[in-house]
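The chain that follows stands alone, in the form predicted on its own, written as structure tokens.
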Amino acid sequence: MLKKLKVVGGRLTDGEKPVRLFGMSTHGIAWYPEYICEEVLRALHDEWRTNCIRIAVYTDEFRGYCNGGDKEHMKDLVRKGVMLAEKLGMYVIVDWHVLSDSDPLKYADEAEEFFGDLSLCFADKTNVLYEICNEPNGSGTWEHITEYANRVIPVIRKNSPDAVVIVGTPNWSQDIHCALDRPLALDNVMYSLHFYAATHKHAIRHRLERCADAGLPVFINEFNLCEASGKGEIDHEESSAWFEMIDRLGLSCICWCLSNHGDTCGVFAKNCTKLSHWEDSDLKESGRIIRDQFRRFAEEENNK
């Protein structure tokens, strides 16, 4: 069984020591359900060596959770996910995708329901952590994500008190320092920061140092080497740059995303459909640079 997972001194750890969790993201899973299966993760941590996934639940898009979706199916494969990323020595993030909705009040109520009802179903599991909200925006300032955080964090607590949250920062997750500022009341929790390379440099890196700095607990739960629409070219030199960062500060991460999509964010090919013993001609080339970096953490967390 894994470790539960705990924030010491602005870290995340297992309760003895530091550890950095990587892996991929799914896109929605109302579009890409093929992905929540045992060979996609079973691939995922043995050729990529990855050690966590990202399981989003889009909100208020078409099909979301919120906006005409299936619920009970959607719970159903964020349910099958855990327990495929258990039997595999993983962990799973489990994501409330705020985005068109802006304010993570708007669905608030539903997002009671959805983390009571997981929280209880994964009350004994100790490979959870909690995603309260993706990207807040425009109206989703600090103090609505505060007030929401402070409605939805407890009912979580109430069936799993120790599970990590982490929770989204205005600016779609790039105005960490208001979490710094003012910062929740709350243990274990930590907070999003999301960057896309060809569009996030080095305001962002510094932001990002110096909130980390000064001990705030940041997760990357979000990034690409693209633009932030996740379209355009790659961007080398800032991916390097990123990359450097993570591993200085030791931070964990989730590359976006799991599935064949056209965009450059989508790590594989557009006309590949295979679910495990992916080759490079499979992947776009974000996904050859993605898969590689992950083997490399692998590799230095082993070493350490």
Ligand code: IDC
Contents of the next structure:
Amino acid sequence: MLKKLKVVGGRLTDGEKPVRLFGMSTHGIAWYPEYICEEVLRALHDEWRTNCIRIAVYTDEFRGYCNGGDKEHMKDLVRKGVMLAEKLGMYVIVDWHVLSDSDPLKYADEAEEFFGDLSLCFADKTNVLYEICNEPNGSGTWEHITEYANRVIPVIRKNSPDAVVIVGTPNWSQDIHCALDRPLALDNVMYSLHFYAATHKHAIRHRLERCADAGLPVFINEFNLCEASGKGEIDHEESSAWFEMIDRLGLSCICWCLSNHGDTCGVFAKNCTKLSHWEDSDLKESGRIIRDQFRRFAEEENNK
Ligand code: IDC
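Could you switch over to the form predicted in complex with the named molecule, since the one displayed so far is the form predicted on its own?
Then the entire complex follows, led off by the chain already shown.
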């Protein structure tokens, strides 16, 4: 069984020493359910040497959970992912993927139902982290996020008292300084920072460093090397600067995303349908760089 995680002094730990999680995020599981299977998870664990997968449940977009989606099917996929990950020794982030709905309060009732149900089911699991709002934006201010978090986190904690919860920050999970100024009055909480290296550069890294130095627990639960649109060219120089900082600060990071769509951020080559044993030609450039980076992280962790 994987060790229970705990946030201590701004760091994610296994109760004794710092831990870093790294791995892939699914795309929305209503779009791409095929990646929640043993073959993929095993390949990500054994071939890419990752220790975590994030499972994205869109709330509003494309038959989202709160927009006509098949709720039971989506929860079944999350349960399947958690069971498979447990078997393989991987952590899972259950991501409530707020995006075009902007303000997490919009679907707070549905979030309570979703997290209440799943946290009860995962009460005895040590490999589950809960991400309660992907990217608040617009009217999803820190004030609203705080109100939402103070509703949803107690629902999770009632069933899984020790679970680590990751909270999205305003402005598409860029404004982590809001959490530094007014943190939640709860333990075992981390705050999301997302970056797309061709868009988010020095200014956001500077903010990250300032907040991390001040002891804020930050989790990079979404990144890619291209533009924030998920498209465009990879910025190699900025990507290296980001990886250098992630390493230096010992942060966790999760890449968007497991997809064979045409966008730069989907790590698989367009229309590649393989579910394991991906050759270089089965991957986009982003996929090759990120796979290699994950292997380096794994090497570093092993050498500790
Ligand atoms: C994108 C997907 C794309 C989908 C779109 C839906 O790659 O296929 O049509 O969402 O709006 C984020 C979001 C993430 C985005 C991604 C790329 O969390 O859902 O995925 N991105 O735009 N934040 C910054 C970038």
